[in-house]
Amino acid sequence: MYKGIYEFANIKVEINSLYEYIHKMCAKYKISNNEDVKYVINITEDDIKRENEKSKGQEYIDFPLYYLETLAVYRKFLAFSIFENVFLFHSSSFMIDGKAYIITAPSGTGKSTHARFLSEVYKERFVCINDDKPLIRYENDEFMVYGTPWNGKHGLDNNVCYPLKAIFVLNRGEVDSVDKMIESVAFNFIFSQVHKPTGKDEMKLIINLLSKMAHSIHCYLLKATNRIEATEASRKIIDNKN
């Protein structure tokens, strides 16, 4: 059994695992202060077996056990994090000039590519928060975007947090454009890209949080080609030129 104490989205958690890999993966988020650790995650062989069952039917089903354990840890974390107003938003997230932005879309649409184009444009003003599974926390009447080590195939993340300014819903298009979504449409897109809790009470909490998000955070439909010039559309919002 391997043990470590970590902090994700200001939640201190003790992780007791069967494999060492999760602790190497979370190294940037490790803390030495074990006071006020509110949650403990214990991983069993049954937890890993369940993750293996969930992975069947995907393109790659022969995941190593140590990797399946990382999924089990995050799933257990998300089961209680919702009670702290913290949830997973499948997206590529980044900071520009002190504000966080999210690009969300189904896998393979080009979230990471557009974020990379923006990093080339903004250079040192751009900081990747998390390229796949950041955490969002509602605190002090605003939504904060936190980095996590569950960072996708490109392995991009930083242990940072910034206030969320805008959400881009990315679609592939032949013409680059950006248009503000109405609140109800924004909610549907946001809801489709967050981790869904299983309990009834937990579902009520996530719906309430996403309703606040759709109401208070501007959400834009971003149609973009697969070229760096497509950033001219998203930059209208980032640079307040729209």
The other form holds:
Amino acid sequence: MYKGIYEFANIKVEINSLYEYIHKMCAKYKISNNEDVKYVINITEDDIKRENEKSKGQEYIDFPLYYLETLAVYRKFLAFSIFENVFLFHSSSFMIDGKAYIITAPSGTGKSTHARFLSEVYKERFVCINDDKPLIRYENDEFMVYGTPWNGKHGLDNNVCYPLKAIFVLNRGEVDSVDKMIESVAFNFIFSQVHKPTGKDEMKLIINLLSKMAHSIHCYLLKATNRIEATEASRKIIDNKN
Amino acid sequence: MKLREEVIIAPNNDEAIMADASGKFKGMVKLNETAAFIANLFYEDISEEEAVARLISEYECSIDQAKEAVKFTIEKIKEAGLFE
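I would like to compare: after the form predicted alone, may I see the structure of the form predicted together with the partner chain?
Below, the chain from earlier opens the complete complex, with every other chain and molecule after it.
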């Protein structure tokens, strides 16, 4: 067993794993203070077998066991994090001028590419939060976006958090445009992109949080071509200081 | 007809969301107030006719309107695979 204590989205957790890799992956999130550790994640061979079953049918079927263990850890974390108002939003997330933004879309649409274009435009004003699986925490009537080490194929994340200002739902387009979505449509997209934990209480909690999110956070349909000029559309929202 | 054990109906502003908490069905069904009332009836094992009768007793509507509303809601629930 390998043991480490970490903090993700303000939740302190002890991880006891079968492989060392998860601890290297989470190094940026390691804490030395083991007080107030409320949750313990113990990984078993069965947890890894279950992840292997779930991964079948995806693009890559021969995931190494140490990688499957990282998925098992995140799944176990998300099973209790919802009770702390913390959930996973599949997206590329970043900070510009102190505010967090999320670009969400099905895999392969170009979330990371559009985020990279924005990083080239805003330069040092841009900080990547997490390029694939950030955590969202609802606290003090605000949605905060937190970095996590589950960071996607480009390996981009930082142990930071910022208040969420806007969500972009990305569609590949022939022209670049940005339009505000009505709340009920925004809810549909948000619902489809968050991790849904199992359990009735958990599902009710997440619907309640997503309902608040769709109500309080502006959500935009971003149609974008695969070129840096496409950022003109998203910049209309980002540069609006209101 | 009866909803599966793990189905939940939760409020979402002016509507309700019906979803499966077992992880088998990843989507959700949006329900207006009337549809949410009808869907909630199926936490009990009742027939379509019984649902129509209960709807008429709760809302001022004709039999035809009630039949149509119940049929529509049942179809939505069936499509999502949320019945036992």
